[in-house]
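Only one chain comes next, encoded as structure tokens, the form predicted on its own.
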Amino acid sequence: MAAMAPPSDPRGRPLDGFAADTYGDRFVDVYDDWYPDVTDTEACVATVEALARDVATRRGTEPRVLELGVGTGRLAIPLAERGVHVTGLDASPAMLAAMAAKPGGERVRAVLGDMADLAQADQRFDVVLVAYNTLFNLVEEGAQQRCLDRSGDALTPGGLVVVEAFVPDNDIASGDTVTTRQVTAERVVLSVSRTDADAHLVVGQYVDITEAGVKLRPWQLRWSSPEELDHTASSAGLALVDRWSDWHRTPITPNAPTHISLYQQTTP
């Protein structure tokens, strides 16, 4: 009998069966507990408000912000409470429901949609915010380009696309990793990931084990360097106008682990 061929190597490919709403639906019940401090929320909200108000004041209107991948409203709700008109777009109905259930969630205009296309973003905004690596969650070919294309189209004259992302190390290596995220008497959470450095792609699962059973929480991202992101933005008709290492507007340095990049339409 002929030997069976080994399964194809999944490196360089997104996770099979991973849809636009998969991340949100699988993480919604733990997101606020697991990621309460992924960024400086207070500084981010204050800075985005200031940017939006500056653009809106020049037009004599109230500031409008569109947050892509709004999730449970960690940034959108406090922004709205400051008097900013906030639209939050997310592909996960569960995430939008969690935001709506929070105090102040009713202040955010929630839109269900894929941030790669922004088909439902029927307004124009002073700031389009893509916070904390959210752009990298778009892993399909051309998805990040489409997102920046549509984001530029959604801007008011003089508006800004603001992207927060990590700066990838030059020595990221391909390979498989299993680590422990949490161990208690009631729960074990393992992190299993596979990295393809050539494709700039990492796919993974949090394996969440309790006495009630096992829950899989899949995730994936395709990273870009700041320079690669600038190229993608340029192809979308957007030019870099400023870049900081944090939300306090600290000037970027060669060793900064994150960057906040501000892009503006080249032909408003």
Ligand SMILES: C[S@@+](CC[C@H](N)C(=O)[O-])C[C@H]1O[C@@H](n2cnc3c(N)ncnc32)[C@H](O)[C@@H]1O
Contents of the next structure:
Amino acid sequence: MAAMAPPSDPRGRPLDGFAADTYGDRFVDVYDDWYPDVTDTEACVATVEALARDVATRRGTEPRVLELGVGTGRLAIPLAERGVHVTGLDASPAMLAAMAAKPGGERVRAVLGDMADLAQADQRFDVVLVAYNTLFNLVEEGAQQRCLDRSGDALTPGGLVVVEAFVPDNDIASGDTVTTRQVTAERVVLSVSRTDADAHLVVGQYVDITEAGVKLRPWQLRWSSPEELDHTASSAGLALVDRWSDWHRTPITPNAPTHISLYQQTTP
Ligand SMILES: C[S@@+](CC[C@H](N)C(=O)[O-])C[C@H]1O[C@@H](n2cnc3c(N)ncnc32)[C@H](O)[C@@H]1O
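Could the form predicted in complex with the named molecule be shown next, to go alongside the form predicted on its own?
Now the full complex is given, and it begins with the chain already shown.
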């Protein structure tokens, strides 16, 4: 009689034991090496600065930006170096320490916290920035909604919540994949992921193998289409005021792989 296959873990569930600081703590040692140019850093910084200055100038104040999931400061440090007052929030003490250790890191006000449960801000911001799919790191039910609710509350009058995220394909399929990220004589990095298309959830691990041992680098994303994001934003009292396909303000097209969406409070 053929042996029965053991039951596999059900798809559509976030990773057990994955907390708000897990991603940062497990990726901090490779983040800058693996993701130096994930997006157009220069154009992003220039555009966010211009947006914040526009809002601030109307009020006769200096521009203030809050970046949620600031990481190692890829965006926040150059933004602060341009004279913008930048607060960077992250759930990972390791990520914040890495940012602080970089030249210019001291210019960013670092705040430890969960972007799903932002504490009442002690100041308001002309732009609240959630870059590079970071909003999708919030996988628990209602977490993205809470994040946008509190982001809206943290805006100055006329301020903007700016979200950068990928546009999900309509035909994402459920299933498991294993691919190879790196193979050298000293190191193998495998990428293992499990997608549940109905739940809009993908969970994964980079399995980083060297002679010293194995390091697991887990990640997870709950994706939303731009329309779903607009709906969440609308429930947070935020209305879409512009949508681009890149940081050069190129108007969005139907096949754009990413979007940058700008939201403003409907009743400031
Ligand atoms: C993909 S990295 C992006 C870093 C940076 N924004 C950039 O574009 O290079 C996501 C960051 O969000 C942080 N993060 C993930 N979940 C978070 C949460 N619930 N609250 C605050 N930060 C979180 C991680 O620690 C990590 O530093």
